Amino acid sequence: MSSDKRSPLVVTIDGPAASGKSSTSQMVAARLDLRHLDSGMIYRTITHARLRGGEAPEQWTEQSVLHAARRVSVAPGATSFTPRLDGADCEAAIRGDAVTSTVSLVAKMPHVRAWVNALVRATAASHAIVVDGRDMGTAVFPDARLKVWLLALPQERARRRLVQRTGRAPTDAELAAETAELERRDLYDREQTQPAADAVWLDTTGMTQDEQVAKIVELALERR
């Protein structure tokens, strides 16, 4: 793994839901020979842990979610990190609809966010990483050498998400519904989804993924 003499290299990629942060970060990390850390994966794992408690999400307290978070860890692999619950790999379980529909509730809890941010910082202390999330370049790594704010129009994000989910072009009705859901999510997430003042904005609405990856890699090599 590549690293800097002062500290391991950290590249942050933030942006709204479905902006392609995770997939782009994975490709950037591979090109730079770094590990990819998906901070959203940690929130999903915490949500999965709390769902196993049996209570409806509207009954959850922040303290109960924080208690569930302490069962969560991440394990380094060759190119990324694996989510662990009670020491067991739970990657498949955290991608289900129940977690997806509830994770925003968990991600808004201040003490839970502080716990996740501490885990991400501790991971970056010993690993050079490309990390994606909502506030990686602001609250978590304000001194990161490269901060990218990845965005695209809601309709384009909706189209990409539907193609990824279904493997086909979406219908007009599907696209409208998904776009409305993403706009609702953007409004809900706005408090913790703000770019760092020194972030590089990259609007990918008209870009291919290869083009956006190449641009971020170029920026990272300039700063490395």
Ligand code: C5P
Given for the second form:
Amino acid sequence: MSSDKRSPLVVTIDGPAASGKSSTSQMVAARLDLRHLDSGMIYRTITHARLRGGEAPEQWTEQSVLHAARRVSVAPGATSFTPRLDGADCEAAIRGDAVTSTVSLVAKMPHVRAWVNALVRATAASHAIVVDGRDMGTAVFPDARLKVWLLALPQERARRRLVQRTGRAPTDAELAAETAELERRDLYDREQTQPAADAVWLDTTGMTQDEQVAKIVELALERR
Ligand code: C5P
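The form predicted in complex with the ligand, contrasted with the form predicted alone above:
Below, the chain from earlier opens the complete complex, with every other chain and molecule after it.
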């Protein structure tokens, strides 16, 4: 396959918000001795870069976001990649509410998507990776060795996210609010969040993380 010549091994893990893509991908990558690349992190870093420009998001043009994107890069670490803005690590800045509530706007811009996809492909040309996102198995790596579509019921995704954030079981009201927020993002991101026709579907609603990881590792080894 043509992309295999460029990428020694690419495993794609796509799915909706809070489906556990990043944590699962990180663990799968560690087990397979690959590096994990989080493509959402790149959209977040571009958003962070543009937010620092000061104008309200409604006034952002695609050109101005692209200009911000050109200041973004990713740096390989031992097991994953860290986001850089003007060469400086900015991991801590990209997970806050300001970025989370604006990133989908940036992700809708076609030239920005093309720019991110080119960066992800260039990264895969020199590193074997497990990459997670929304369209890694469709738009970016149609010939990936293994494509996984990870999903879970919205309420379960909301519960996991809240437990991760607060370290305790959520109240019914917290769960309802978080589920509504996830469903809003699902709707907004739905165009670019599509399973590849040849993806393996993994519904993780009733699975532990170890079970998910073991399943994906097994599938990847079968295809190696
Ligand atoms: O995965 P995460 O929630 O960090 O991604 C942030 C946002 O980036 C998503 O809500 C989505 O709008 C966008 N995204 C995307 N395509 C990807 C990865 C992320 O549109 N491959």
